[in-house]
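For reference, the chain that follows is the form predicted on its own, supplied as structure tokens.
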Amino acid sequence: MNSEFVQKWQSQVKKGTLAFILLNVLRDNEFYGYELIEQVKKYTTIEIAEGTLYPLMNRLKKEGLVTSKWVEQESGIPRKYYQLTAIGVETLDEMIEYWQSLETSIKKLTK
């Protein structure tokens, strides 16, 4: 068994699907960074670090898929909330369509 190969492959799958996962989490709600990490944990087995999350969120923002806004908190520390844009929703719909097609193909192969 080549567990090193499998670990590298899993890492690549995680990197390749993380944006898709985050866009899905943001589909119906806005969240700040820590909440996003918690939502990913809630729905997946993926551990995501802040050092991974924030650069990815900046890239999604640059692509016009999400927006962000600072919200003041009673505790005094403002939080940056992320939300999908209209283009983000359209892009996510396209990604879901592709994912479902890919999933169907993989299921056929792995039976």
Given for the second form:
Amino acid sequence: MNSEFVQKWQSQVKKGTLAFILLNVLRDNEFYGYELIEQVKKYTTIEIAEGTLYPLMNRLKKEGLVTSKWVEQESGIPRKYYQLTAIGVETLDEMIEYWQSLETSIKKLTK
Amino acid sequence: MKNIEFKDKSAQKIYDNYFGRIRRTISVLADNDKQDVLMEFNSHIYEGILNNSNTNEVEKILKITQDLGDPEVVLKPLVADKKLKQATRTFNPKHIFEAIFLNIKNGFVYSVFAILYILLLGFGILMYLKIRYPENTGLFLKDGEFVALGMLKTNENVTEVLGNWFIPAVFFSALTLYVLLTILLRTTRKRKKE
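And the form predicted together with its partner chain, for comparison with the form predicted on its own?
Starting with the chain above, the whole complex follows.
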């Protein structure tokens, strides 16, 4: 087995699906940055610098898929909450549909 | 932004140093964007500390900052994008220059923009030449047909048609092209997928 090739491929897949994972995490709940990363870690074994999540959230905001708001905390250090927009929900539905069709094809192929 | 205070001096130093690196990385951004990034990373670190059961502050802050990654690397796409947004909103040449520089590796299209903006400098050179060599610089026609825009050894056959209007005409042409180019840059940013 060429483990180096597999590792590279895995890293590409993870990178390519990160936005999909984030949108799924935000589907039913709003989360602040740290919490969002904890959720991502809970569901996946993604090994990226956590800081890269913030530019990615900025991109999802730019695309109109999420919105954010600062919420003051008693500690004096506010949290920035992210939530899906209506466009975000529609986009995610489309992505899920594609993912499922891809999954079906892969299953047929690897049978 | 409310800074996090540590009891351990070394932990405080690590935190301050990390924020110093973030500040340097985002120094080209507008104040509200800077504030937003700093507050978000501060919030992340604060929540990370609360959720980490380790009692050693140095180990805690080290783990959190290591997991976050190098600000210079992780914040690069965010800085490049926000700078471009600021530049195309304000039309400020300084911001445009910085934005193009930060985005030049993000696509061939930004190299094209860089060349087009540099070409605009040519208009400035034309205005200078008109002041320095008024007789030999201008829009030259021969029998009603275009010969040259720029510097020419004048002779009887060609006529310079703009005269004193040359500098205002060149200035407004450059300004119009600059505005159009910047609007195009704004559209490119919106359409471009990372």
